[in-house]
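Only one chain is included here, represented as structure tokens and corresponding to the form predicted alone.
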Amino acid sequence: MKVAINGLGRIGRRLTRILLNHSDFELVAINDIMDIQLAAHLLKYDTTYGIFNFEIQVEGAHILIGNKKIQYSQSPEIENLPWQNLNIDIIVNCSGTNKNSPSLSKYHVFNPKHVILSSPSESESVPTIIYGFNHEAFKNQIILSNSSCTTYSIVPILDIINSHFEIEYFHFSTIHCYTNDQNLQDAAHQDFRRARNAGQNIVPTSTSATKVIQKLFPNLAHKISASSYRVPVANGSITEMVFTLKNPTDYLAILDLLREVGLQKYKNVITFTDAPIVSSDCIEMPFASVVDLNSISLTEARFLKIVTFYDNEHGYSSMLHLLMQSLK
């Protein structure tokens, strides 16, 4: 199947590397507003993930990666993309823009089988997908949202607990690396907190995951609260989930449940570790959620805490790849 990527930011570049390291898709086109020489350079050299093991060259309006020749364009508008004759099957929108249904519908001119948004959608009509949780229900939908990295870290765990226990209250805290939407020095920003130096501050902020999770779990919509913090690391994040269960349980039952369902329903989505890892240890792990078994606690048989690590770039992009595979 032929794939085009619109937006060569952190997720677009990570997905590009994943696709080129696998033979199940043919990447035929990339669009971004940056200069083609810079695009090729950033694909080759990455501070977080190191140097890409493919030779990368620029030839006219194409980027050559290994033996792959990929058309490159710099159109800020979907309707001006030069993709009409490429017979594209899947378009992945990683631009950080065009998040609503009218904008995403502009891709229909290229007649793709699917358009995947690599972030939550601004439109209720665009289904939110979490691979393993609900992807099978929307296989025939053209426009899909692959939600967010934080949502992916939570939903499988919440689904497992919610399916076996009655939850009275659920709170999650995401401790997330800084992103491009923050300043490296104190400077102008519409969000006063994101205006501050990302490398020297813990920055309280908002998360889109709350509304998405409320939508995916309507029975919990009024029982969920959240906190979000950006911290001075370039990659690797943590989510702490705290549950108040209506009925008492025991610690070993929780462990058995997580392992049993996790290794079946959520195979390739979540994994487990009993090593005393830190956030950098999860970098380039291809999972949405790495459950830290050492951090699971159960107090008075009803108050449960579960902590997961996740590579918010590679883990999320790996979920994009899994979703794409399921649509073939």
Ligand SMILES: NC(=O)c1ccc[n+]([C@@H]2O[C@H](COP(=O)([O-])OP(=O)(O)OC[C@H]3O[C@@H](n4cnc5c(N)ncnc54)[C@H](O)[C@@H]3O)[C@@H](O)[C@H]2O)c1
Second form
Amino acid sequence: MKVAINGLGRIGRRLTRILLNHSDFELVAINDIMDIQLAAHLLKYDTTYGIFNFEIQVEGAHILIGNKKIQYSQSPEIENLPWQNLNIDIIVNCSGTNKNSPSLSKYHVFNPKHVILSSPSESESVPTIIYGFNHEAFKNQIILSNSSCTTYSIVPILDIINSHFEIEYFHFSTIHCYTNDQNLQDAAHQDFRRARNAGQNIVPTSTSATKVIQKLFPNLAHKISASSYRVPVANGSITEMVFTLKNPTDYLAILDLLREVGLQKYKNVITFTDAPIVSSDCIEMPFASVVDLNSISLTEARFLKIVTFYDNEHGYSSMLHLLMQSLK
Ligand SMILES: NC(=O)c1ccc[n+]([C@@H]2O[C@H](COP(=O)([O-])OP(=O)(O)OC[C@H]3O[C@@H](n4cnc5c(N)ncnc54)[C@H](O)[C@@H]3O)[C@@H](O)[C@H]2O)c1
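For comparison with the form predicted alone, kindly provide the form predicted in complex with this ligand.
Below is the entire complex, every chain and molecule, led by the chain shown above.
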């Protein structure tokens, strides 16, 4: 299957490396508004993930990665992408723009089998996919949203608990590394908090995950609250989930359930660790959620806390890759 990526930022570059390290897809085109030389340089050198082990060169309007030749363009508009003759099967939109259905529908001119958005969509009509939870149900849809890294860290766990217990109330907090949507120094930004120096502040912010989760779990729609903080680390994040269960349960029963369902239904999506790790240890772990067994607690038999780590870039991009594989 032929793949094109629009937006070669943190997620676009992560996905590029994943696709080049596996040979299950053919990456034929990349588009980003940045200069081709810079695109090649940022693919090769990465502060978080180190130097890419492929030779990378620029040749005219192509980037050569190892023995693969990838067409590169710099169009900010979908309608001007030079992709007509490429027979692209899957387009992945990682530009952080064009998130609504009318914009994503512009990709139809290239006749792709699927268009995947690397974030929640602004349009209700675009289905939100969490691999393992609902990916089978939307195989025939062209435009799909792969949800967000934070939603991915929550949904498998919430699904397991929600399927076996009655939840009276659910609260989650995400403690997320900074991203390119914040400023390095205090500077202009439409969000007053994201305007501030990302390296020196714990920044309370909003998360799109609440709305998405309410839609995926209609029975919990009025029982969810959330907090979200950006913190001064470059990668690696944590979600803390707190459940109030209607009926008393047993700590070991929860552990068994998480492990049993997690390793079957959510194989390759979640994993578990009993090592006393910190956030940087989850970097490059290819999972949506790494459950921290040491942090699970059950108070008064009804108040359950579960903490998971996630590499918000590599874990999320690995979920993009899993979704793409399922569409083959
Ligand atoms: N960074 C994360 O942890 C993370 C995790 C999951 C999902 N996401 C989502 O993925 C998307 C991209 O996030 P990111 O962190 O990679 O952002 P980023 O800022 O690192 O990358 C965005 C890239 O898109 C390019 N771009 C901007 N406008 C464009 C246009 N009109 N056409 C083509 N390219 C354009 C930019 O030059 C940049 O290289 C966002 O929607 C984000 O919410 C990010």
